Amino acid sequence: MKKEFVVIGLGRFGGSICRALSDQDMEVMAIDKDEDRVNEYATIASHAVVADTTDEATLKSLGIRNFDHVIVAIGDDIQSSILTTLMLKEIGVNNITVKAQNDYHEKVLRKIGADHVVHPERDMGKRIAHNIISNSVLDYLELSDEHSIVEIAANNHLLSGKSLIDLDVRARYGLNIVAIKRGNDIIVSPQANEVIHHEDILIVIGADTDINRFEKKAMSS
């Protein structure tokens, strides 16, 4: 069965998800404030609704607790944020995912009981930030605090040409290598016997310090 979800807030980081969701071939319900971004979504979600989501029996009637996920992205009103995200929780929605504007606003959210809560500002920050640095690595996501999973291309000779019996980066750096791109394939849980090929991206998965040593030396060679 398809998934469904709503979306709250259309701005552009609603919005990218609500396409994203579309695009899959999800069922999106589609809610903003504003009509004319209503309007906008409403040949791209199933059902694209102008509503005031702080207001609970308006929740009700859209029956909104019947859907499997809820995102509620909305911008710049904290506010609303909360009182939307409480109002969620009220109803008995079971899995709730928020934007959050800083620090104090997640820890509002998480008390009120948000299931998940993102960053994407901050988060897109470091995975740039990660790509400036290095030409290394060319991709980065944030697991936890602490840990990450990044690509990283073998584009020296510090990588290329070993296997990961010679990296042994889990003994040196307390990494796993859990997967290679190679071209259009995608070798998952390579052999310790796998040589590594030029162009190659390995897939690693760490604590953020260990990577950032990894990263270190693998620009330096």
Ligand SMILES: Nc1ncnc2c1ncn2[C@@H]1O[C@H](COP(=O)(O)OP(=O)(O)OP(=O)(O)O)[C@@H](O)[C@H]1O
Given for the second form:
Number of protein chains: 2
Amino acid sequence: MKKEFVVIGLGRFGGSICRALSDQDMEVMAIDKDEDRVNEYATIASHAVVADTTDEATLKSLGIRNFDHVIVAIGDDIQSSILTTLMLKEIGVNNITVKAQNDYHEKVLRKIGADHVVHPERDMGKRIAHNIISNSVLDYLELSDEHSIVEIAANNHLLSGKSLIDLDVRARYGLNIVAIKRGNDIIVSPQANEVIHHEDILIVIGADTDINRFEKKAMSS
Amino acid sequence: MKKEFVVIGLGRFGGSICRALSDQDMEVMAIDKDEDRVNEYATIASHAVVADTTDEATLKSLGIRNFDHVIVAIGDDIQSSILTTLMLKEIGVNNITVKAQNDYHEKVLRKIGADHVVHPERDMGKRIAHNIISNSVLDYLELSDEHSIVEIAANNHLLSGKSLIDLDVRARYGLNIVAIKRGNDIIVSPQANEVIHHEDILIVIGADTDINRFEKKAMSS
Ligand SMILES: Nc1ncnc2c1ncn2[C@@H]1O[C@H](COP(=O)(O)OP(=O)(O)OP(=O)(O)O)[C@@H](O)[C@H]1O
Ligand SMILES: Nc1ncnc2c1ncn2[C@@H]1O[C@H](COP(=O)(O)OP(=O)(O)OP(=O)(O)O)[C@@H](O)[C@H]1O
Ligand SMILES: [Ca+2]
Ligand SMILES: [Ca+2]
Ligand SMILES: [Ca+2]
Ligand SMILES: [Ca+2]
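I've shown you the form predicted alone. Could you give me the structure of the form predicted in complex with this ligand?
Once more the chain from above appears, this time first in line as the rest of the complex follows.
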């Protein structure tokens, strides 16, 4: 059975969730009190409804209880966000994800029973700071506080033209190259004799300290 | 030499960048026209300045030209964002990253010479939609349009208690398990006889279609 979602608040964040869920063929009911925003999503979501979700009767009449997951993406109006969440909880919605504007907002949301609280701007700020500090780390997945998988650009004379044996990052840095991205291809578990191209992107797993060491060394000069 | 950054606009997004850069011991000059916001970052950033960055004389007097990278995190006031970017470019700043509110905003920013344009709410919406659709995929790194590395929770009787040979995801799904996250440990390149624990998180690389297939199969019943 298809999962059914409700997205409340069609700003940039809520709108993007609505679009991404719809792209994956999910059933999505999109709600905003602003008619223009609702019209924007009329052809994207399965249903698009103009409604003020702080009104309990409205929420009930929409049958929101029957949906699998409700995302509250109301931002600036913290009071509406809290009130909407409270009412969703009372109606008996199983799974509620709410965007928080700050730590205080998060605290209240958790108290009243939000299942997941997200801070999109804060989290993306962190990610982008990461990318900005390093010229060579293009993207990353944080595995733990101390370990990551990172994408490292090989466009550097210390990397390109070398084989994986030449580099021997395992012995020298304790790192593993789990894949090489070459154009549209992904070479998983590359062989030791694989030669790195200038345009390659290395997918590397290891401790953050080792990754930093490798990055500094590989990128120096 | 330490890299020096300027962050203009201390909302949630800009504030988070400022904090993350400062956490990594970078030199950061934090600027906002709102005094309260500047005060919030006075002890976090190296310098915190109240200034309207649409004023050219102000920008020049701050010596912004000498910084390595300027991040413009002004959101709602699109005109200020564009004007600030334009002036940074004219002053001769080398590296400018700007937050865009929509596609039109991005287009203008690129035309006037912004080096990087980011859409934090939109990107995070996509990420969170991904996480919401799947109960077992905890986090992911998009390698290409068709390949990803994903974190899959093993808390499922079809996975836990099995060895990697039992599962044989390579033959059956074309996937590779590049690591296992077990509490605070990361087991990189796990052996074939490694037995999966109920609390493990598998780090899996492969084609998205294969990952979806594996996830559906592993998670069914
Ligand atoms: N009570 C409510 N019922 C329904 N929709 C609401 C309610 N209150 C606010 N909204 C809607 O929530 C949406 C998101 O509000 P917000 O102020 O966070 O917008 P935004 O700044 O564009 O968000 P973003 O940070 O995602 O870009 C708006 O479209 C607004 O109309
Ligand atoms: N011309 C300007 N000069 C300096 N700072 C500015 C200027 N215009 C706006 N700002 C500041 O930019 C910051 C970010 O503005 P924005 O409206 O995007 O806030 P926000 O909605 O809190 O952002 P976020 O989406 O990151 O949560 C504000 O603190 C604002 O004072
Ligand atoms: Ca993670
Ligand atoms: Ca806003
Ligand atoms: Ca925002
Ligand atoms: Ca990526």
